[in-house]
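Next up: just one chain, as structure tokens, the form predicted on its own.
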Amino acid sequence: MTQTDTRVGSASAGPAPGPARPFWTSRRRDQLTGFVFIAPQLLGSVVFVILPLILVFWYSLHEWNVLAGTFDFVGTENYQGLADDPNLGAVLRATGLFSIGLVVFNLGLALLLAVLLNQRLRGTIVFRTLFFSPVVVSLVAWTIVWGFLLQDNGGINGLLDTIGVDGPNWLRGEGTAMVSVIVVQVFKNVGLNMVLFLAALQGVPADLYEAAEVDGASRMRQFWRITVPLISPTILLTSIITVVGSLQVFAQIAVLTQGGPGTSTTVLVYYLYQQAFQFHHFGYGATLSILLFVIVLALTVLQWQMRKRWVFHES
């Protein structure tokens, strides 16, 4: 009886427990390594992106007078002032005109230059360097030089005078000031988009063009049916970069026109600067920055959603 009870007791106890599983398993070490690598980027995003956005929204609910040392909560008064601002319509029109002009001329010229410089001809490296060099030049220095060239007695009018043409005052005319700023900005950054387009063009298989030539397709038809679809992801990238950059322009306006004549070149960022740092309406300036953020976000999301219709071979 005693032996039977002993067997039953040992059988019910089950097998002896194995060694405890270590906490730092291979999977957890890999996860910790990944978190360590993304921690600087995550910390930077929190400190320099998310936190400033929260603070800007908080400031937009206040009226902050630095000179008087007051910081008063006003709720949605700044947003009501945004809706009632008589200058906002002209500012948004100038911003839209500048953005549309810059995007159209920048992308169009960049793609044209990339197609031309993609040919196997002598001297293309020199021209690639020549067109890309303004990208690495200081923005302020570039703008100051163009400011001298575009003056009433500047270099451009002097060149026109040699052929008997009386040039206008480019930076002070209602119809020429915006065009001048757009041209200066296009020449400054067209080289970057040109390089991106050039890299995309060099990735298009040559046998597709050979097959198209055998089928009798013209060069223009090859461009629209082969080149554009295959480089459409790059077109999407450059369009997003150019649109966002066009909405953030400031230095060119500040150096060349100071928003004039009138408000014809007063884009949203420069108007924000005027309200916050010239008129010391920091709360209203924060409200304008919220408006700018919403516009940039909406246009970026719109472009990203529209890619499904015209972007092909997306990896």
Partner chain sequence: MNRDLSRRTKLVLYGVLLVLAIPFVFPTWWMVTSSLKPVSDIFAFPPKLLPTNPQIDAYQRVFELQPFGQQYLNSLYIALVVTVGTMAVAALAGYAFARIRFRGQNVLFLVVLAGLLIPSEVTIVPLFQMFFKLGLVNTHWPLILVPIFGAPSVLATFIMRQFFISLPDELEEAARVDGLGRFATFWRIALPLSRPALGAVAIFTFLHSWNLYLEPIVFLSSPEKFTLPQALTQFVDAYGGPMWDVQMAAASMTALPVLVVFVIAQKQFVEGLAHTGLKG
Second form
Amino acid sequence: MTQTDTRVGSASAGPAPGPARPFWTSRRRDQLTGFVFIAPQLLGSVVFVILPLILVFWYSLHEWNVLAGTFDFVGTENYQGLADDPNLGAVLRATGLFSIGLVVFNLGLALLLAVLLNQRLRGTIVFRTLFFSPVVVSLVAWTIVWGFLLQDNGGINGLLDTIGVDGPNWLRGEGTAMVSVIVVQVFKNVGLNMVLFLAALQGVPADLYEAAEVDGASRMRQFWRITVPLISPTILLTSIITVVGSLQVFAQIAVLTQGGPGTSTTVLVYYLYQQAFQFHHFGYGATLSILLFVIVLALTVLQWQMRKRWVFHES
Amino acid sequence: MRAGKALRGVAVALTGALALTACGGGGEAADSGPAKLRMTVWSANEAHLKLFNEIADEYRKSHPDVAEIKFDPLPFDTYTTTLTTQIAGGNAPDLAWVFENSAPDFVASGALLPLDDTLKKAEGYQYEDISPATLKLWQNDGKLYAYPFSTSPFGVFVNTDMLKKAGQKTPAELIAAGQWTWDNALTTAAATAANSGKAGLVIRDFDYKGWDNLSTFWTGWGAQAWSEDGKTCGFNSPEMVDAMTTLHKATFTQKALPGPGTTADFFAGDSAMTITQISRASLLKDGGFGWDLVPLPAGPKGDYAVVGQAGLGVLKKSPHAKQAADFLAFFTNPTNSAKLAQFFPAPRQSQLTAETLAKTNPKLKPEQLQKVVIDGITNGVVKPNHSGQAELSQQVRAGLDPLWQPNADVKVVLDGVCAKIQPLLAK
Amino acid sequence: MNRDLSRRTKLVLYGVLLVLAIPFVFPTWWMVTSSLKPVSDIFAFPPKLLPTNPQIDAYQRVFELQPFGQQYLNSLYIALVVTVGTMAVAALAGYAFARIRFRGQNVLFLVVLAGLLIPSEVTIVPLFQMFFKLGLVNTHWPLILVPIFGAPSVLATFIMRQFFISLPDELEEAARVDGLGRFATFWRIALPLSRPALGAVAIFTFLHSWNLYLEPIVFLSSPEKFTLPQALTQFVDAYGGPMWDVQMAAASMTALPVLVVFVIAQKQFVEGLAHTGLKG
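Now show me the form predicted in complex with the partner chain; what you just gave was the form predicted on its own.
Once more the chain from above appears, this time first in line as the rest of the complex follows.
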């Protein structure tokens, strides 16, 4: 009798009456299905993300001399070392400058391109392809080519030379190196954000603009009062992704400047790599990893909280 | 709840299965079978590897307990990092080449196996033949931890065709007249560069990053990166300030050296001269431009020589450490040393004669070999080395970066370098 | 803004677009033309826009210096396997998080989301040790398993979840009335509808795997096993100096096929991305 009960649909969500309550209600079966569905992703996250993170935290509590083969527990000494590290201030500054520069430039350019491509022009598809093309080119290939172009006697200065401008030694000047790395990274990825903004722009109902036009609002006003609020969810999400991404930029710096000149392009993730893989302070490198994780987490939570204030909701 | 338990059960089974398959195929677990040895090297040069494999094959004929000897080239400019990362990850090789600038770290760390006994006891090894000066860097507390299989002096390769076209006296002529000094060298380089439109003098592998190669320059001024005991910074000494000021002028005013960010490869014909180790002679193409190899020019403090060294060591943690050490002894015995000498000048005194070297270095003439190689090895100063090398090197590099601008204040920058590294040197 | 524009505005807009396009296109142009020049021409100053004597010598050397064909295949098959695997894992997980109610799902979702915040440089050393203990170093397994089940696939799950959330409830109701179980509902109703989102996932995932740089360097040591980004950095002479023409040739061969596919399929590409539900 109970068997047939459980076969019946979801009408009776609660336990069926009777002396023996069936375990596998359809609700429970559904829940099990849910767990099975998420199992691969969840297990994977535990094994490949959480577990390494715990291990990294464990390493950060040790002084690990790879060559001597010693692995000594030192408690919070590495964390105190963060406070004493003379380089950390410069690293955090470089990281901040890099991220802010990148996010502002990236989002600004993406929005600009999206707005331009949203106009009634023939052939915007061609331009869309051109602007998106760096996204599909291999990162290392893109960086190597730019590194090569940015040399003092490379293509960019050559181009500038033809219009009579003496280009600086891009990768060797403290300010210009940072600008170069930002530019290389932005041009690689801005196409992605551009496409997202474009989709969002196309989702803005045309009649809103028509009404504003009738009211005599200028284009600029329309942009700020209509467009931006309505695409603000997209702006927020791309901003979160771009900020998180900016804190993980590694390959470009490794290939183009190796953190130099001086320490001007040594951002946190590169500094971590130096400490762990070049100087073999694996324990301290682990500590820096935890610091990076905390910063990323904090920034993401912050941005997510801001959505209540900055994102326009239809309701 | 049951589903959770079921899932956990699945997880355990999966991991178990993975572990089982891994043990079957996997890492270097206890093996009673023939050993497989791996030596990390930084040269992917085909000729080098061919020679190594020949020596390895020879060894295996008389040692059937060694199934395979693999020479594993790691990228040159990240060699030490890659090697240490392998060790950190538990994937250490059995033997490894070691750069002279990381020798203190490796030698003092206890990561390498002491080699004295194995080498001294090896038949026909002639341990006493090894020049003591070359061993200094690789010894600690009286034991030898790595064998300096290559002691390679720096010399100046000159594109004589380019110099003649620019109407400059060749170094050979200057040496004959006793005028091969840095002043003259720089003037010649600048003039040739101006005439040919190519670069003047290139300090190879420097590229405004590998600063330890500048020791081939500043030693002529009696300057050092740090004191003999490694505890005091030498960058802001008067000798170093002198040397660096000359270098700065030579680069930015005289244009004798190419500026930062300009690539010029001497062996491709892009520069008039280059300072590099003689092993690079293999890069010279037959039938290319006319060239000469001369010793380093004399500095204000007179003649000098600088050498780079490469050591070969056995990793103590290797499960086949004893066999690896045995192979090392074979690899570096007198016969094989002579073979290797065509690329890697050996520390064996009996083999440091012009005739021996000439046999295996057909491209170089006896006088070149005597003046640059033999005299260099005997008298040369080793490139800068220190414990904690990686971090120290990076700090120096970052500290020197401001120097490579046209308007740099040499003294201020060098003071800055010392400020940065003094705490590290004191450790 | 879709009002008709004056001629002058159109011209200005075209001009601006052309100028803006230069930094996007120039590097790719330079890469291809440099691969056809001898090394000395590459650094000629003033630089030449077009090769004077095009030669394919560098392309031949790419294959001589490394098992480039094998490396190309490696990158390709790994990226394909990872893409298909990720699509499966993410679709399942995304669907479940979106449409099935089960206990602790919000907490579990946050656990999974953590993967988005952790850079790979942070986890690479423990991951290396794990794979080494399993004897899987210098195989492609780390490059396949970690992206499919670990951090990189979390974005995919997020995207799929956003999409499935946006499906109307009536669809599921109808399916249930028809007697379909949960899996059948997923497989026959929800999944086919999610094509645009799946497309976006496929694109992101393929590109991510194709461009992986740090992981192959850490895990792989035999040239036959290398992937393309890793191989690109290996075209150096015996002492570490880059062989520019060869590198440009290899880079061109890496980038061009993907570019060509993109140009042909770009409508789907771009629309798939726009439908990721990232609009909020």
